[in-house]
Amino acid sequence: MSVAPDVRVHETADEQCAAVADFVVGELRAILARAPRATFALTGGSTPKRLYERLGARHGRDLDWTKVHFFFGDERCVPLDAPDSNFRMAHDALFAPLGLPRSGLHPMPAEDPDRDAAARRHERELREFFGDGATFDLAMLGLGEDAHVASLFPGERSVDERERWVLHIETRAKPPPHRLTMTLPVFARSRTLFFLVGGATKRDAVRRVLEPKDDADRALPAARVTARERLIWFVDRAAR
(Lines of atoms letter the chains of each structure in order from A and count residues from 1; the text may use other names and numbers.)
(Lines give C-alpha, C1' and ligand atoms only; values in the text may rest on other atoms or scores of the structure.)
Protein backbone atom coordinates (compact mmCIF):
# COMPACT_ATOMS: atom_id res chain seq x y z
CA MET A 1 0.00 0.00 0.00
CA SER A 2 1.29 3.45 -0.89
CA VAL A 3 1.99 5.93 1.88
CA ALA A 4 0.05 9.19 1.62
CA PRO A 5 2.39 12.15 1.14
CA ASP A 6 2.73 14.76 3.87
CA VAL A 7 3.25 18.05 2.01
CA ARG A 8 4.93 20.89 3.91
CA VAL A 9 5.14 24.26 2.17
CA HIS A 10 7.60 26.96 3.28
CA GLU A 11 7.41 30.57 2.20
CA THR A 12 11.07 31.00 1.31
CA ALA A 13 14.02 28.82 0.44
CA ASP A 14 15.78 29.91 3.63
CA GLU A 15 12.82 28.91 5.80
CA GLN A 16 12.63 25.60 3.96
CA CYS A 17 16.33 24.88 4.45
CA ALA A 18 16.18 25.69 8.17
CA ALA A 19 13.09 23.53 8.69
CA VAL A 20 14.55 20.55 6.83
CA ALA A 21 17.84 20.82 8.73
CA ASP A 22 15.93 20.74 12.02
CA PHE A 23 13.88 17.81 10.75
CA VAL A 24 16.95 15.80 9.74
CA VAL A 25 18.70 16.44 13.04
CA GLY A 26 15.60 15.50 15.00
CA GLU A 27 15.07 12.30 13.05
CA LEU A 28 18.68 11.17 13.36
CA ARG A 29 18.80 11.97 17.08
CA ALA A 30 15.63 9.96 17.67
CA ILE A 31 17.04 7.00 15.73
CA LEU A 32 20.33 7.09 17.64
CA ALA A 33 18.45 7.19 20.94
CA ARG A 34 17.18 3.68 20.25
CA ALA A 35 19.79 2.17 17.92
CA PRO A 36 23.61 2.11 17.66
CA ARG A 37 23.62 3.58 14.17
CA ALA A 38 21.49 5.54 11.72
CA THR A 39 21.44 5.42 7.93
CA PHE A 40 20.81 8.34 5.58
CA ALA A 41 20.65 8.28 1.76
CA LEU A 42 21.59 11.58 0.17
CA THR A 43 20.90 13.17 -3.19
CA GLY A 44 22.73 15.68 -5.38
CA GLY A 45 21.74 19.13 -6.57
CA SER A 46 21.97 22.78 -5.56
CA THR A 47 19.05 22.74 -3.09
CA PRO A 48 20.44 19.74 -1.17
CA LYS A 49 23.87 21.40 -1.17
CA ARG A 50 22.43 24.33 0.79
CA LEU A 51 20.99 21.87 3.30
CA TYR A 52 24.31 20.04 3.68
CA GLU A 53 26.14 23.31 4.19
CA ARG A 54 23.70 24.32 6.90
CA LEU A 55 23.99 20.96 8.66
CA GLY A 56 27.78 21.08 8.50
CA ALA A 57 28.03 24.67 9.71
CA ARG A 58 25.30 24.88 12.34
CA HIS A 59 24.47 21.39 13.60
CA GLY A 60 27.81 19.70 14.14
CA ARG A 61 27.26 19.37 17.90
CA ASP A 62 23.60 18.37 17.81
CA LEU A 63 24.27 14.63 17.53
CA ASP A 64 27.07 12.11 17.15
CA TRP A 65 27.44 12.25 13.38
CA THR A 66 30.08 9.50 13.46
CA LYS A 67 27.26 7.03 14.11
CA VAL A 68 25.46 7.97 10.88
CA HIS A 69 26.16 5.93 7.74
CA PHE A 70 25.71 7.91 4.52
CA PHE A 71 24.70 6.50 1.13
CA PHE A 72 23.80 8.04 -2.24
CA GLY A 73 20.69 7.58 -4.35
CA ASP A 74 22.69 8.00 -7.54
CA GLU A 75 26.04 9.07 -8.88
CA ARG A 76 27.50 10.24 -12.15
CA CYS A 77 30.17 7.95 -13.55
CA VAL A 78 33.00 10.35 -12.88
CA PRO A 79 35.89 10.26 -10.38
CA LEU A 80 34.70 10.87 -6.83
CA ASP A 81 36.77 14.04 -6.64
CA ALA A 82 35.39 15.45 -9.91
CA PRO A 83 33.50 18.77 -9.69
CA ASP A 84 30.20 17.17 -10.77
CA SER A 85 30.41 14.18 -8.40
CA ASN A 86 27.58 13.98 -5.86
CA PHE A 87 30.05 12.51 -3.38
CA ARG A 88 32.45 15.41 -3.87
CA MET A 89 29.68 17.92 -3.25
CA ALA A 90 28.50 16.17 -0.08
CA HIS A 91 32.07 15.71 1.10
CA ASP A 92 32.92 19.39 0.75
CA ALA A 93 29.61 20.67 2.15
CA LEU A 94 28.94 18.14 4.92
CA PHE A 95 31.42 15.34 5.54
CA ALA A 96 34.57 17.46 5.76
CA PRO A 97 33.05 20.19 7.99
CA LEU A 98 31.81 17.48 10.37
CA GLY A 99 35.14 15.62 10.27
CA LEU A 100 33.45 12.31 9.50
CA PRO A 101 35.44 9.06 9.26
CA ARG A 102 35.58 7.27 5.93
CA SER A 103 34.09 4.15 7.56
CA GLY A 104 30.65 5.76 7.64
CA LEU A 105 30.64 6.89 4.01
CA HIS A 106 29.37 4.57 1.30
CA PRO A 107 29.85 6.22 -2.11
CA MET A 108 28.86 4.42 -5.25
CA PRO A 109 31.89 2.96 -7.11
CA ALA A 110 31.37 5.31 -10.01
CA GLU A 111 35.02 5.34 -11.07
CA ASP A 112 35.02 1.66 -12.03
CA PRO A 113 35.21 1.39 -15.85
CA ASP A 114 33.10 -1.80 -15.69
CA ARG A 115 29.94 0.06 -14.76
CA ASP A 116 27.59 -2.91 -14.72
CA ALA A 117 29.94 -4.76 -12.38
CA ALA A 118 30.18 -1.66 -10.21
CA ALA A 119 26.39 -1.49 -9.90
CA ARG A 120 26.19 -5.15 -8.90
CA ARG A 121 29.03 -4.74 -6.40
CA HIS A 122 27.32 -1.78 -4.74
CA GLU A 123 24.05 -3.69 -4.63
CA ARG A 124 25.80 -6.54 -2.83
CA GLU A 125 27.19 -4.04 -0.32
CA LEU A 126 23.71 -2.69 0.34
CA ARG A 127 22.13 -6.12 0.71
CA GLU A 128 24.89 -7.26 3.08
CA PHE A 129 24.61 -4.07 5.12
CA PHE A 130 20.81 -4.04 5.44
CA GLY A 131 19.73 -7.65 5.09
CA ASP A 132 16.14 -8.46 4.12
CA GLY A 133 14.31 -5.76 6.08
CA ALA A 134 14.17 -1.99 5.81
CA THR A 135 16.96 -0.06 4.17
CA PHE A 136 17.48 3.59 5.08
CA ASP A 137 16.20 5.17 8.24
CA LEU A 138 16.07 8.39 6.25
CA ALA A 139 16.27 8.88 2.49
CA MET A 140 16.26 12.13 0.59
CA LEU A 141 15.32 12.82 -3.03
CA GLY A 142 15.26 15.86 -5.26
CA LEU A 143 12.90 16.33 -8.18
CA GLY A 144 13.81 17.07 -11.77
CA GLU A 145 11.75 19.35 -13.97
CA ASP A 146 10.68 16.20 -15.82
CA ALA A 147 9.81 14.55 -12.46
CA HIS A 148 12.82 12.25 -12.49
CA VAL A 149 14.31 11.10 -9.19
CA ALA A 150 17.89 9.94 -8.63
CA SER A 151 18.83 8.85 -12.16
CA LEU A 152 15.45 7.29 -12.93
CA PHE A 153 14.10 9.22 -15.90
CA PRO A 154 10.58 9.16 -17.40
CA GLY A 155 10.04 6.49 -20.03
CA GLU A 156 13.25 4.58 -19.35
CA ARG A 157 13.29 0.90 -18.46
CA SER A 158 15.07 1.52 -15.16
CA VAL A 159 11.87 3.00 -13.72
CA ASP A 160 10.15 -0.38 -14.08
CA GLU A 161 12.91 -2.37 -12.36
CA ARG A 162 11.48 -4.51 -9.56
CA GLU A 163 14.34 -6.79 -8.45
CA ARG A 164 17.66 -4.98 -8.72
CA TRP A 165 18.62 -2.35 -6.16
CA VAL A 166 21.35 -0.60 -8.18
CA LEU A 167 21.69 -0.18 -11.94
CA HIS A 168 24.11 1.29 -14.41
CA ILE A 169 22.14 3.38 -16.85
CA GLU A 170 23.00 5.22 -20.02
CA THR A 171 20.57 8.06 -20.61
CA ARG A 172 20.00 10.80 -23.15
CA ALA A 173 17.81 12.71 -20.71
CA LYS A 174 20.59 14.59 -18.96
CA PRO A 175 24.38 14.69 -19.18
CA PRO A 176 26.59 12.96 -18.33
CA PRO A 177 24.99 9.88 -19.88
CA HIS A 178 26.55 7.17 -17.69
CA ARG A 179 25.26 6.92 -14.14
CA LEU A 180 24.75 4.52 -11.27
CA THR A 181 21.35 4.73 -9.62
CA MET A 182 19.33 3.09 -6.92
CA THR A 183 15.94 1.83 -8.03
CA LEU A 184 12.41 2.33 -6.76
CA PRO A 185 12.38 -0.94 -4.75
CA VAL A 186 15.29 0.13 -2.55
CA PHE A 187 13.73 3.55 -1.90
CA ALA A 188 10.44 1.83 -1.02
CA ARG A 189 12.24 -0.01 1.79
CA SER A 190 13.22 3.28 3.43
CA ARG A 191 11.47 3.98 6.71
CA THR A 192 11.13 7.71 6.05
CA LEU A 193 11.69 9.31 2.66
CA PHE A 194 11.49 13.00 1.97
CA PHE A 195 11.61 15.19 -1.11
CA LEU A 196 13.38 18.55 -1.02
CA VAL A 197 12.12 20.72 -3.87
CA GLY A 198 12.54 24.41 -4.54
CA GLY A 199 12.04 26.94 -7.32
CA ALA A 200 9.38 27.89 -9.84
CA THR A 201 10.88 25.64 -12.51
CA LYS A 202 9.75 22.62 -10.46
CA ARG A 203 6.15 23.76 -10.03
CA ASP A 204 4.71 21.83 -12.96
CA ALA A 205 6.47 18.62 -11.91
CA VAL A 206 5.24 19.01 -8.32
CA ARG A 207 1.69 19.53 -9.53
CA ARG A 208 1.78 16.52 -11.85
CA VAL A 209 3.10 14.25 -9.10
CA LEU A 210 0.92 15.43 -6.21
CA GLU A 211 -2.21 16.13 -8.29
CA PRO A 212 -2.05 13.60 -11.15
CA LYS A 213 -4.66 13.99 -13.85
CA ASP A 214 -3.98 10.93 -16.00
CA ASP A 215 -1.94 7.76 -16.34
CA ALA A 216 1.00 9.70 -17.78
CA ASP A 217 1.23 11.71 -14.56
CA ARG A 218 0.89 8.59 -12.41
CA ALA A 219 3.68 6.89 -14.40
CA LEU A 220 6.24 9.60 -13.63
CA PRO A 221 9.19 8.32 -11.57
CA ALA A 222 8.52 10.67 -8.64
CA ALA A 223 4.86 9.64 -8.58
CA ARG A 224 5.90 6.03 -8.06
CA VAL A 225 8.11 6.70 -5.05
CA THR A 226 6.89 5.36 -1.72
CA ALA A 227 8.30 4.42 1.67
CA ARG A 228 7.61 2.00 4.51
CA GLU A 229 6.34 4.52 7.05
CA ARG A 230 6.44 8.18 5.97
CA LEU A 231 6.67 10.11 2.71
CA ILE A 232 7.22 13.85 3.19
CA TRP A 233 7.47 16.65 0.65
CA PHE A 234 9.30 19.82 1.68
CA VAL A 235 8.60 22.45 -0.98
CA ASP A 236 9.01 26.20 -1.08
CA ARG A 237 6.20 28.51 -2.13
CA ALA A 238 7.73 29.06 -5.57
CA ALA A 239 7.42 25.34 -6.34
CA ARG A 240 3.91 24.95 -4.97
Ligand code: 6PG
Contents of the next structure:
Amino acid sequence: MSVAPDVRVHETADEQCAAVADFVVGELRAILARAPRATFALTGGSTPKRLYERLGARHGRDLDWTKVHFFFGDERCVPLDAPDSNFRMAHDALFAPLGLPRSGLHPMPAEDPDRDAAARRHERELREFFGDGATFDLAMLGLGEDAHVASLFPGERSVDERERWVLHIETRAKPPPHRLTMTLPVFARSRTLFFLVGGATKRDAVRRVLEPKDDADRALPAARVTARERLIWFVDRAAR
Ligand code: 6PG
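Next up, the form predicted in complex with this ligand, please; the one we just looked at was the form predicted on its own.
Complete assembly follows, chain above in first position.
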Protein backbone atom coordinates (compact mmCIF):
# COMPACT_ATOMS: atom_id res chain seq x y z
CA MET A 1 0.00 0.00 0.00
CA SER A 2 1.55 3.31 -1.00
CA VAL A 3 0.95 6.66 0.64
CA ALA A 4 -0.35 9.56 -1.45
CA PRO A 5 2.39 12.18 -1.95
CA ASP A 6 1.89 15.59 -0.33
CA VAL A 7 3.52 18.03 -2.78
CA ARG A 8 4.66 21.38 -1.36
CA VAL A 9 5.97 23.94 -3.86
CA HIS A 10 7.99 26.98 -2.77
CA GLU A 11 8.72 29.88 -5.11
CA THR A 12 12.44 30.10 -4.38
CA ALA A 13 15.23 27.93 -3.03
CA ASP A 14 15.57 30.26 -0.06
CA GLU A 15 11.89 29.98 0.84
CA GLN A 16 12.09 26.22 0.42
CA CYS A 17 15.17 25.96 2.63
CA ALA A 18 13.55 27.98 5.41
CA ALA A 19 10.33 25.97 5.21
CA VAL A 20 12.07 22.60 5.23
CA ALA A 21 14.29 23.61 8.15
CA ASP A 22 11.18 24.58 10.14
CA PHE A 23 9.51 21.33 9.09
CA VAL A 24 12.47 19.20 10.21
CA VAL A 25 12.71 21.01 13.55
CA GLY A 26 8.96 20.67 14.10
CA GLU A 27 9.03 16.96 13.31
CA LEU A 28 12.01 16.25 15.58
CA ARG A 29 10.53 18.29 18.44
CA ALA A 30 7.23 16.37 18.15
CA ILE A 31 9.07 13.03 18.15
CA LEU A 32 11.21 13.97 21.17
CA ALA A 33 8.12 15.14 23.05
CA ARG A 34 6.94 11.50 23.11
CA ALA A 35 10.15 9.46 22.82
CA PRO A 36 13.68 9.55 24.28
CA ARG A 37 15.31 9.61 20.85
CA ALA A 38 14.59 10.44 17.21
CA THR A 39 16.03 8.83 14.10
CA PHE A 40 16.75 10.80 10.95
CA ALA A 41 18.15 9.38 7.70
CA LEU A 42 19.95 12.05 5.67
CA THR A 43 20.51 12.19 1.95
CA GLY A 44 23.71 13.01 0.15
CA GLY A 45 24.30 15.09 -2.95
CA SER A 46 24.54 18.88 -3.14
CA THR A 47 20.91 19.95 -2.69
CA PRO A 48 20.65 19.36 1.06
CA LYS A 49 23.88 21.21 1.94
CA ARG A 50 22.19 24.57 2.49
CA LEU A 51 19.46 22.92 4.58
CA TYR A 52 22.06 21.28 6.81
CA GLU A 53 23.95 24.58 7.07
CA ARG A 54 20.76 26.41 8.06
CA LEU A 55 19.86 23.81 10.69
CA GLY A 56 23.40 23.91 12.07
CA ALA A 57 23.61 27.70 12.13
CA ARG A 58 20.11 28.78 13.18
CA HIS A 59 18.34 25.92 14.96
CA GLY A 60 20.88 24.64 17.44
CA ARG A 61 18.77 25.78 20.40
CA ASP A 62 15.40 24.54 19.08
CA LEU A 63 15.80 20.96 20.35
CA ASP A 64 18.27 18.64 22.03
CA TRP A 65 20.10 17.47 18.91
CA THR A 66 22.12 14.99 20.98
CA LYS A 67 18.93 12.89 21.16
CA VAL A 68 18.79 12.60 17.36
CA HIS A 69 20.41 9.57 15.70
CA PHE A 70 21.60 10.36 12.17
CA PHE A 71 21.86 7.77 9.41
CA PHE A 72 22.63 8.00 5.69
CA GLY A 73 20.54 6.67 2.83
CA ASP A 74 23.70 6.12 0.81
CA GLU A 75 27.39 6.82 0.84
CA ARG A 76 30.17 6.92 -1.66
CA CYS A 77 32.96 4.39 -1.04
CA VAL A 78 35.53 7.06 -0.26
CA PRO A 79 37.16 8.13 3.03
CA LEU A 80 34.63 9.78 5.35
CA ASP A 81 36.72 12.98 5.25
CA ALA A 82 36.96 13.01 1.45
CA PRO A 83 35.41 16.02 -0.36
CA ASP A 84 32.79 13.80 -2.05
CA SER A 85 31.76 11.94 1.10
CA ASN A 86 28.13 12.45 2.10
CA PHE A 87 29.17 12.08 5.73
CA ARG A 88 31.85 14.78 5.31
CA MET A 89 29.29 17.19 3.88
CA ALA A 90 26.83 16.61 6.74
CA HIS A 91 29.64 16.71 9.32
CA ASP A 92 30.92 20.10 8.15
CA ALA A 93 27.45 21.63 7.62
CA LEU A 94 25.48 20.15 10.51
CA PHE A 95 27.19 17.80 12.97
CA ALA A 96 30.23 19.96 13.75
CA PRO A 97 28.31 23.27 14.11
CA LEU A 98 25.92 21.53 16.52
CA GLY A 99 28.77 19.87 18.40
CA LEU A 100 27.14 16.45 18.12
CA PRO A 101 28.69 13.43 19.85
CA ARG A 102 29.89 10.56 17.67
CA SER A 103 27.47 8.24 19.54
CA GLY A 104 24.49 9.64 17.62
CA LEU A 105 26.11 9.43 14.21
CA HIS A 106 25.79 6.25 12.14
CA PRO A 107 27.87 6.70 9.01
CA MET A 108 27.92 3.89 6.49
CA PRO A 109 31.23 1.89 6.65
CA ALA A 110 32.27 3.27 3.29
CA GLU A 111 36.01 3.04 3.96
CA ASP A 112 36.00 -0.74 4.37
CA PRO A 113 37.74 -2.25 1.31
CA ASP A 114 35.48 -5.32 1.58
CA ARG A 115 32.41 -3.40 0.45
CA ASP A 116 29.99 -6.31 0.37
CA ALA A 117 30.93 -7.29 3.91
CA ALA A 118 30.59 -3.63 4.94
CA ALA A 119 27.08 -3.50 3.49
CA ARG A 120 26.07 -6.65 5.36
CA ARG A 121 27.60 -5.34 8.59
CA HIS A 122 25.73 -2.03 8.35
CA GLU A 123 22.52 -3.92 7.61
CA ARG A 124 23.00 -6.02 10.75
CA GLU A 125 23.52 -2.83 12.76
CA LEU A 126 20.33 -1.29 11.33
CA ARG A 127 18.28 -4.43 12.00
CA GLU A 128 19.58 -4.57 15.59
CA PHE A 129 18.85 -0.86 16.08
CA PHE A 130 15.29 -0.89 14.65
CA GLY A 131 14.09 -4.45 15.16
CA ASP A 132 11.00 -5.52 13.22
CA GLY A 133 9.03 -2.30 13.37
CA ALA A 134 9.36 1.03 11.62
CA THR A 135 12.78 2.29 10.75
CA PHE A 136 13.39 6.04 10.62
CA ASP A 137 11.12 8.58 12.27
CA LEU A 138 12.21 10.91 9.49
CA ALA A 139 14.01 10.14 6.27
CA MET A 140 14.95 12.43 3.43
CA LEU A 141 15.87 11.78 -0.18
CA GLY A 142 17.19 13.85 -3.04
CA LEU A 143 16.23 13.23 -6.66
CA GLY A 144 18.55 12.65 -9.56
CA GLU A 145 17.76 14.00 -13.04
CA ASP A 146 17.14 10.37 -14.01
CA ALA A 147 14.81 9.99 -10.98
CA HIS A 148 17.30 7.94 -8.98
CA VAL A 149 17.19 8.09 -5.19
CA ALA A 150 20.09 7.35 -2.85
CA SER A 151 22.27 5.13 -5.04
CA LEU A 152 19.36 3.29 -6.61
CA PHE A 153 19.64 4.07 -10.31
CA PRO A 154 17.09 3.31 -13.03
CA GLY A 155 17.43 -0.12 -14.61
CA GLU A 156 19.86 -1.42 -12.00
CA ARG A 157 19.11 -4.61 -10.08
CA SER A 158 19.42 -2.85 -6.71
CA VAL A 159 16.14 -1.02 -7.37
CA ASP A 160 14.28 -4.36 -7.30
CA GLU A 161 15.89 -5.62 -4.10
CA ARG A 162 13.14 -6.69 -1.70
CA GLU A 163 15.06 -8.37 1.14
CA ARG A 164 18.41 -6.71 1.79
CA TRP A 165 18.46 -3.33 3.53
CA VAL A 166 21.94 -2.25 2.46
CA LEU A 167 23.79 -3.07 -0.74
CA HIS A 168 27.19 -2.35 -2.21
CA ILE A 169 26.59 -1.22 -5.78
CA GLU A 170 28.86 -0.33 -8.65
CA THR A 171 27.43 2.08 -11.17
CA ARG A 172 28.38 4.25 -14.13
CA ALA A 173 25.32 6.43 -13.61
CA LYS A 174 26.98 8.84 -11.16
CA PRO A 175 30.57 8.99 -9.94
CA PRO A 176 32.12 7.66 -7.84
CA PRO A 177 31.23 4.20 -9.07
CA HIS A 178 31.32 2.25 -5.80
CA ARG A 179 28.63 3.10 -3.27
CA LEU A 180 26.72 1.68 -0.33
CA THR A 181 22.99 2.27 -0.48
CA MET A 182 19.87 1.56 1.48
CA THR A 183 17.13 -0.12 -0.51
CA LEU A 184 13.46 0.61 -1.14
CA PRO A 185 12.22 -1.76 1.61
CA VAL A 186 14.15 0.22 4.22
CA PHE A 187 12.81 3.58 3.06
CA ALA A 188 9.29 2.11 2.95
CA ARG A 189 9.55 1.41 6.68
CA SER A 190 10.21 5.08 7.49
CA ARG A 191 7.37 6.80 9.30
CA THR A 192 7.77 10.08 7.40
CA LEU A 193 9.83 10.41 4.26
CA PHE A 194 10.38 13.65 2.40
CA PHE A 195 12.04 14.56 -0.88
CA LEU A 196 14.03 17.78 -1.18
CA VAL A 197 14.23 18.81 -4.84
CA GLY A 198 15.22 22.06 -6.51
CA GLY A 199 16.22 23.48 -9.85
CA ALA A 200 15.04 23.30 -13.44
CA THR A 201 17.26 20.29 -14.19
CA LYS A 202 14.97 18.16 -11.99
CA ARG A 203 11.67 19.28 -13.56
CA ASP A 204 11.36 16.38 -15.99
CA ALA A 205 12.14 13.80 -13.31
CA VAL A 206 9.60 15.38 -10.94
CA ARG A 207 6.91 15.31 -13.63
CA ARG A 208 7.63 11.70 -14.60
CA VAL A 209 7.39 10.59 -11.00
CA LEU A 210 4.38 12.64 -9.88
CA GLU A 211 2.43 12.41 -13.16
CA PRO A 212 3.58 9.05 -14.58
CA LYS A 213 2.50 8.41 -18.17
CA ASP A 214 3.50 4.79 -18.56
CA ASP A 215 5.05 1.79 -16.85
CA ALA A 216 8.55 3.16 -17.45
CA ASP A 217 7.72 6.23 -15.36
CA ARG A 218 6.08 4.08 -12.71
CA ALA A 219 9.21 1.88 -12.57
CA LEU A 220 11.54 4.79 -11.78
CA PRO A 221 13.28 4.46 -8.40
CA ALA A 222 11.74 7.68 -7.03
CA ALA A 223 8.29 6.54 -8.19
CA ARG A 224 8.62 3.41 -6.09
CA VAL A 225 9.47 5.20 -2.86
CA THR A 226 6.82 5.05 -0.18
CA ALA A 227 6.61 5.42 3.60
CA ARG A 228 4.48 4.12 6.44
CA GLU A 229 2.67 7.32 7.34
CA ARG A 230 3.62 10.37 5.23
CA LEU A 231 5.37 11.00 1.92
CA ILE A 232 6.13 14.67 1.30
CA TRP A 233 7.70 16.35 -1.74
CA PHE A 234 9.37 19.71 -1.17
CA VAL A 235 9.89 21.08 -4.69
CA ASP A 236 10.84 24.60 -5.67
CA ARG A 237 9.05 26.40 -8.52
CA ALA A 238 11.98 25.87 -10.88
CA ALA A 239 11.52 22.11 -10.57
CA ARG A 240 7.71 22.22 -10.81
C1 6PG B 1 24.39 10.81 -3.71
C2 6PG B 1 22.97 11.13 -3.38
C3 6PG B 1 22.11 11.15 -4.61
C4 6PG B 1 21.58 12.57 -4.70
C5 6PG B 1 20.97 12.84 -6.05
C6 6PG B 1 20.69 14.34 -6.20
O7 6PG B 1 25.10 10.22 -2.90
O8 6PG B 1 24.82 11.21 -4.80
O9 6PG B 1 22.45 10.37 -2.42
O10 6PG B 1 21.02 10.26 -4.60
O11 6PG B 1 20.60 12.78 -3.69
O12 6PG B 1 21.88 12.43 -7.04
O13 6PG B 1 21.93 15.00 -6.10
P14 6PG B 1 22.01 16.62 -6.11
O15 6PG B 1 21.30 17.07 -4.87
O16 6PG B 1 23.48 16.91 -6.07
O17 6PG B 1 21.32 17.07 -7.36
